[in-house]
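A single chain comes next, written as structure tokens; it is the form predicted alone.
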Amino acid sequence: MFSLTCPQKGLPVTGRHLLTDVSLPALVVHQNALEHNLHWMQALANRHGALLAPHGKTTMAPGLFRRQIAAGAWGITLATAVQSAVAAKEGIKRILMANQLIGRANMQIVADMLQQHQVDFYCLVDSVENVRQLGEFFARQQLKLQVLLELGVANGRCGCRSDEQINALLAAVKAEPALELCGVEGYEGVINGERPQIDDFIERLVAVALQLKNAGVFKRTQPLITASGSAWYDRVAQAFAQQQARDAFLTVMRPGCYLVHDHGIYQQAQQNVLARQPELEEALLPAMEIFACVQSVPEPGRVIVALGKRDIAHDDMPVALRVWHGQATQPVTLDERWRTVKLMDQHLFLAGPTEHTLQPGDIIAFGASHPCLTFDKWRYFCLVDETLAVTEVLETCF
């Protein structure tokens, strides 16, 4: 039987069966769905002539990074200096940090990474002061730092809002010999609007990038232009596929959640993509689930499951999908009458029909909304085949 070797979570063993040999709750990724999603998004990028740099913060699983690179990804996107250093140590040679590099300690992490691993590394800039700090630091290190100008939106997150800010930033980068301006970046996911607002931003991103290229501010013949989260990647891909952008730039898409998808916000986003792009006959598949045991059935219509906020994201409540009763090898689908009504640190309150047959020890598979905030709760997760045999145990590095 399975032997517990990790005090926080049970560390599974390959070759064992999920339902009988793995300590639950457990984070589970279905291998077939993962492979489908991996190749689905790479094919979409290829069709539009774009490069793919999937956002690694979703899983922070180097084993999955390597799969993405092997499938054709240009590089891996990360959010922080520490995440970037982890990826570099694990052999990723091209890293796009879709964030500003702020703070001396973080700059030192990146400098060490550049010296030790010879990584093709990029980060974002949106302020004259940050440019000055970066230029001074990397000049002392005798290193060249590649930066992208970030374009933002009013009331959004980071990024230049006005032409005046862009021009000041360009002058500041030009004055720092240790910095090289390599392209333009934006993130449409901060726009809480409908398609016209998204399209307007993407069109502005391309227009600004072309304007800067025509003005000769980039040294390289094909600078980068990059955008795309996990909701509007189709519109970004289409905008990047326009001849002017495709010929002038390396166009880089950065979705991350597509790899495992979910049963919540990204499932809805995928339906929106399919509505916008009816030629896409297939969809992404939910590959990530959490398996947990029924713990108590204290009263009619109430089931307590050994699963909590420390195990699963709770942007929206987890969705009960299937149950394995007792020693059964085949699951029973749970319909919409079953609802998660409350989530505590280690307990999930599941409401259902009063005449139900769930008992302590039954195993339920749950879907989550937002994979990023599920993966970061786990040190290891199980990759399973269609029989629920554990084919691989992968580590996360949060």
Second form
Number of protein chains: 2
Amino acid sequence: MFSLTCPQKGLPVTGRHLLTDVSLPALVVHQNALEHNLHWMQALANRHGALLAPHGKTTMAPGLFRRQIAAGAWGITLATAVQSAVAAKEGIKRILMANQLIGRANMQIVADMLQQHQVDFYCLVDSVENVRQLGEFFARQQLKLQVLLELGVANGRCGCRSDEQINALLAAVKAEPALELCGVEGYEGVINGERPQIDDFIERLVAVALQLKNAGVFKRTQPLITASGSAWYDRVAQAFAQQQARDAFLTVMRPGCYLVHDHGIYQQAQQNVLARQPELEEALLPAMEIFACVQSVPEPGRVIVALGKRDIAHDDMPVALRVWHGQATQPVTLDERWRTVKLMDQHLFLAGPTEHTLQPGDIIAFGASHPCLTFDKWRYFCLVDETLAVTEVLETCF
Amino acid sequence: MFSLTCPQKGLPVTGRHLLTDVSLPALVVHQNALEHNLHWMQALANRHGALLAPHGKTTMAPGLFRRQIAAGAWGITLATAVQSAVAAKEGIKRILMANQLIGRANMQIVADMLQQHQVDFYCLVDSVENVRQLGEFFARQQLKLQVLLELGVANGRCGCRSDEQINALLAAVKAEPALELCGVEGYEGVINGERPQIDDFIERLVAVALQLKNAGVFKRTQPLITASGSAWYDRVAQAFAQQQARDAFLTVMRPGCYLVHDHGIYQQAQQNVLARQPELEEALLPAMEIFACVQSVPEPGRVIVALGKRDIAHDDMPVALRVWHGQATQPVTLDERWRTVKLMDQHLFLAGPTEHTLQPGDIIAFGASHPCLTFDKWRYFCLVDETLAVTEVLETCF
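Having seen the form predicted alone, can you show the form predicted in complex with another copy of the chain?
Let's see the whole complex now, leading with the same chain.
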């Protein structure tokens, strides 16, 4: 079903069943949950009249990008020039790089991409100096570069804070014939705040975009307005669904983590979404798990698992969900008495009841938080069906 | 000089100079420092009559494994079956897997490796159940598996804690004709303690090994005794240099991080080594840096760098070392007023003086802590000379 010249972590070795044939630890995506999430978020965007450009940096799996496009996505969002070039090579025709394009070699990667592939590409600008560098580089290459003005917040990440910054940037872009200003971008996910601050920022984003449109700074009649990570997409969707935004702009949402969801921060974020919008039924399902073997049971109540920081996100501790004992084909739920207490590069320390039946070789399914820092630990991952048979092996391109 | 069908992060795009031609961020290894460290640690092992099996999990770069072997290493240590198979495929003939071999697919990977390559392979055992599984599996494959008894400590990681566990394990190994007990292993790096606890553990390791040798449990006249991470290698070397250990065993040290060193926990550990052993002159040099571009300077005293948790270890915050302004070819040192205050997936937040001259496109060299969790973020990295010209591109196999 799948062959490489050398074994790879997380891949089938002798057959295709996760409990017997796959080299563990393995990153596993449950295909039913994946399909559910894929269509759920696309339907949400559709209902709000928004276009979906899912953030591809989460998985960097072209096989999943293609599923997202097939399900109706307008394009794929990416974070870097290299990620964009990978997506273009894999056939993605519209790419929103939700970052500044920085560094001569990275500009060359984008220039080569634009020349080799028919890509509708956008990136962000927030500084006069970067605009000057981009304008000079792309003019020399005789290429046009489509840019979006990034709006930021005080104490936030990138993006213009003040009207003065915005005006200076507009003047700088206007002075560079190689650059085309095509819209406005913001990312509410960097705001340290709750709903009022989030709503204020999105409202300001729409107001600034309308103001710039009225001032005639955009090259096109329907410029882009884009925002939304994976925690506040409901508020962005509602703001974008307002008549004045829908009439004036192509409204583009960019959540990424929704596709595989998680058992940590995005599960919590999802509960917050549902508390705000109870009408959003059948919410996202955790589709991503990491399977690993018990390695050692050296002391009562201490279990060492062959799983480490090189395999799973470690901002939050992984959550032990279920165990398959010995040759068992049905798992037993691990209750909250089992906790991950330490994570090393290649080992996980699980604390649990003094009396237990876990043995070396038993297989545990873990939940992680969050997906972006879990997927980047893997070059390949397995899609599995409800019987835990591997139905497809997908590659990541980090 | 190097071509791939698609751009890869951290690699040359248009030429071979780090400041102009390489897609940043990039993992960079300074070859002079690398060469220094390579020979320094080999010389230390030689002086103590110990064999060196550097831990390869740190870099997982076969190109560096081969340099280590060429410099005199006895073998390469690895952490998993997949890592071991990679090393064997890349021509490494002696592999110490400093972990239990767990899971049917992983056992198959090792069995295939033993059949396809002439590898002198060792792994650890610490539980009767695992010994039973290994014995059954390798007997069925008509293969012999060389194992080392792992000695552990209370509240530590894997390994036998008590004499009862050791005796049960010895009996279990004896009952499995496919297994050959070849020595004893310990890892002092998991001990939460200072020098007395470390010294006690190594002393116990030697005592247990001698006791087992006297009891005639090993299959060979010179069994292995092995220990040592990258923080206490001096104490292990001194214990292994004692006459009774040298006479009875092949003494094997397994530090890994020494090769590229770091700007954090291992720099601190190295200072501790030198405080204990002032005679160890010309100590390890930090050979690993991560180069990245300033992305945005949106507020006074706040600089956003295009570098994130996907590029660099984040247990400790990266340290900004030097900056190249604009087209400058000489860097300016960044003093301690510059601090990394936040790290996101693809962005780093640097706090510094309100008045500064950093601009988007400027290039900053960062130090990281530690190497294992930095290398695993990269599929390729650049070796550079003192002019920052890329002399070689090396691949990692995580």
